[in-house]
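In the form predicted alone, a lone chain appears below as structure tokens.
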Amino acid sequence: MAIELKKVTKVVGIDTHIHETSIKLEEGHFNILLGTTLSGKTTLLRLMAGLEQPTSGEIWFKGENVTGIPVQKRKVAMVYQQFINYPNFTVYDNIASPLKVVRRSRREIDKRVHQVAELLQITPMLKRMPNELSGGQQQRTALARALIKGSDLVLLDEPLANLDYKLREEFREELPKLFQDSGATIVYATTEPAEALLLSGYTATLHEGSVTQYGPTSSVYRTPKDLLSARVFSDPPINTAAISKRGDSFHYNETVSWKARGRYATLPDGPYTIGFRPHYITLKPNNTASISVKGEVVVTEISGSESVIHMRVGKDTWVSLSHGIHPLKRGDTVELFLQADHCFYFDENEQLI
């Protein structure tokens, strides 16, 4: 049941919405299209959903090219994050019109209605109206009839970004559970890195229209292909810094060296940038090879346990994610530590080293 996009694009005016791109995603697993506002991923959704038709290239879905094929004629389902129920229908009737359109038996539509209610905890509910629902609910209501059409194709177009924090908890770790014996292959939208590492299963990263990697979730967060790839993938955003080579030692601002280890050290001689995550660089030393930097405090962000310090350093401006409360003032004077074995090194090209 794998979707698969054969060099798709999407132009709309002068406008490219998607450049080209070819991607054939896991079938039984989700699949989480990851970016920020305006890189893609909606766009993506509906042209595997059949809502739009592709600029130029093929759509094919379990070996058959349904390109130009709409929606009504696909088994398929999409779920929004702005809770789209019919207001005029019960919470009962919501879930059971899509066995309404195929016209199944009443008997089993109540069958089904009930065990997907069950199953989304929202049994007391079915005689309720939409409007007397509270957020969650409604979603759950949305959720339900994507689950009972028993579509092979279910599309998730950040179907928890309406919802507050505990909800959007609970959400996260019920989702794979909810579709894991149904056999379906699911796509799900997300502007949160944080969120894919959650659900797991296998992510596109995607910048202004581009795939600009795919794998398990693990392995792209974990080894990003290029700089690009990395920069999607990080919230705080990803620090970033020119080094250059010399010998055997790295070199930042002519300041600040390190020893070049393991295959790094075999690198020839030359300019490259180093990536590092915001919890790689900490008020305390966290192994043998922190790098000692100094910076100063642009602002500091406490939240719950952690704070979030903006510095300069040199020419940069970087972040730091720390655990502990530390009330630092703007224009203050720290000492950081970088964990040096946790840097990405990225060539002229923006490449993986």
Second form
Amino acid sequence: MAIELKKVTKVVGIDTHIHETSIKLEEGHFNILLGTTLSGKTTLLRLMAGLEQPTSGEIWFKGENVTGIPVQKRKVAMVYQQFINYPNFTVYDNIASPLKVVRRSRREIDKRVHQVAELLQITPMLKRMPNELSGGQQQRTALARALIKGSDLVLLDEPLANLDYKLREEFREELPKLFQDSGATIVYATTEPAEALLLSGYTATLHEGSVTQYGPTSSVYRTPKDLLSARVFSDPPINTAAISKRGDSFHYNETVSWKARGRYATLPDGPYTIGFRPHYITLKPNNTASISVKGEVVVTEISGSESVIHMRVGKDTWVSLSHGIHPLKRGDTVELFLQADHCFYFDENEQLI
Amino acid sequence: MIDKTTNQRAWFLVLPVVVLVAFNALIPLMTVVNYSVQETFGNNVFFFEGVRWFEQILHSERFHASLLRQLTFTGIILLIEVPLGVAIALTMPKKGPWVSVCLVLMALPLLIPWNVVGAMWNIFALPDIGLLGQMINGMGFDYNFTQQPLAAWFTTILMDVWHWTSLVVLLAYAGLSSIPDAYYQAARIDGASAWSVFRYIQLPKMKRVLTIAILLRFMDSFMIYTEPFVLTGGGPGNTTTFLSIDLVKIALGQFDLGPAAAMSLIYFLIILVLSWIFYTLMMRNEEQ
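Please supply the coordinates for the form predicted together with the partner chain, as a counterpart to the form predicted alone shown previously.
Once more the chain from above appears, this time first in line as the rest of the complex follows.
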């Protein structure tokens, strides 16, 4: 086990930043902390780094209790959203700085700096100052500094948030490869569900200071434990509807009903909630299990080859992601097809059934 | 070739600025230039003298002495105020209710008119009735700034430090608050000492504002007049007669308009050249 939080809480003044959290991150893998701003991602990272001490609970690192050990005595590296480099050091000296602090020989430093610079493709910039570099190159320098340290724990706090779209894509592909051979445990905080899916590895979904679910990224995405985790891990947001079960079918708004199949057939009668991602409710029926629902268009956003349609169905507002360009106007009535077998069914406590 | 329509009326748009600059800078400056190359015996009768006044001033021991005094004074107050200002800025709270309290307290000396500062310190430092004067004498030192050159210098410098360190503090504080917290975290993760954080993060990040602070303090202290004039009147003897006090003595005391005008221009050029040198030196590293 690389890093484990045991019943950790963090309270600052009257604000609880982290509710009691226990989580054991996978060693040597990419671990993603996914959540909106203020969901506690950064606080968790800072707790793991030792930049902050938990109000209660313990932090274990490699089978050792490291709670209370100051950050400089732990072997951690951190990369931030802002591009943090020493402003009056050259790129070379910036990358070399972690090794200089621990007084390695000059020849070793030189060798390692060139290796890491090669890996990050910044060898031609070694003699420049950070403020002469582009944002992407500055972040590469910061990443090189984290990498050269050979830390067992690397914390990345939304490292791509300040980069433009193209660079983000480039980095997303490159990052997992970069740290693959280091054997380090990576913790990567992000607000973007799509980023988590692309980086794969393991994901922890965060909501208002609590970890709602943790597991392999694809399984967290495919089987969210509860409605909250599903909400955190969905962009555009997941659609929800309050339904009820009577006999062998589910009813929505008294106008729509469908048969309960498989394991849902045996559920007792009563109220439930369903959640479904926007691409499972479309303008064209996708399979035989499609349920037809009528809605009123609120707004349509058209991107390249897809249409995002926001519409009102009863008192709910849903989002549909349909292929093709559908220039629908506000107030239009549309018929939508919901794929019942791609719905998540939640009980009264919003737990997945 | 593209046909360019020229419209000479555009000059009218610049006219207000030209008039303004002419009246507040060019015309007064040219008057001084005018005086600096002529001799007058009153009745608006002028004789052309060429560079005689300039030669006279540049060879005058009195000017050399004032200039030396001025350079010493400016050097001392820069050496005290800049490090002290940075040190105070570093100890000021970064957030919380005390920030505004500290800022207001710091800004207070800057809000007091210069002649009031002089008068205040004059009374404050009087050896017989002043709080400071009494205190220093009470500690066993013989202190009387109206008679001892050293005491006069000490009081003048203390007054200037009291009056102007705040400016450096405020500028340095602004520079410090613009450093994102992530820098400090990164430094902690690297295991950097407090000195390294200051040397490699805070100082480089404060460089621009400190350059401005040093320039402002240099120019202001080089032109200092009101405060020492009220405090010591340039005395005892001539020991605190700085350039501008000397200049006023020549121009209005002795009514030597020609030499005074020449001295003004030399004085002006010294400030201009020194400021330029300062600025270029401090900005040169930035570009490297």
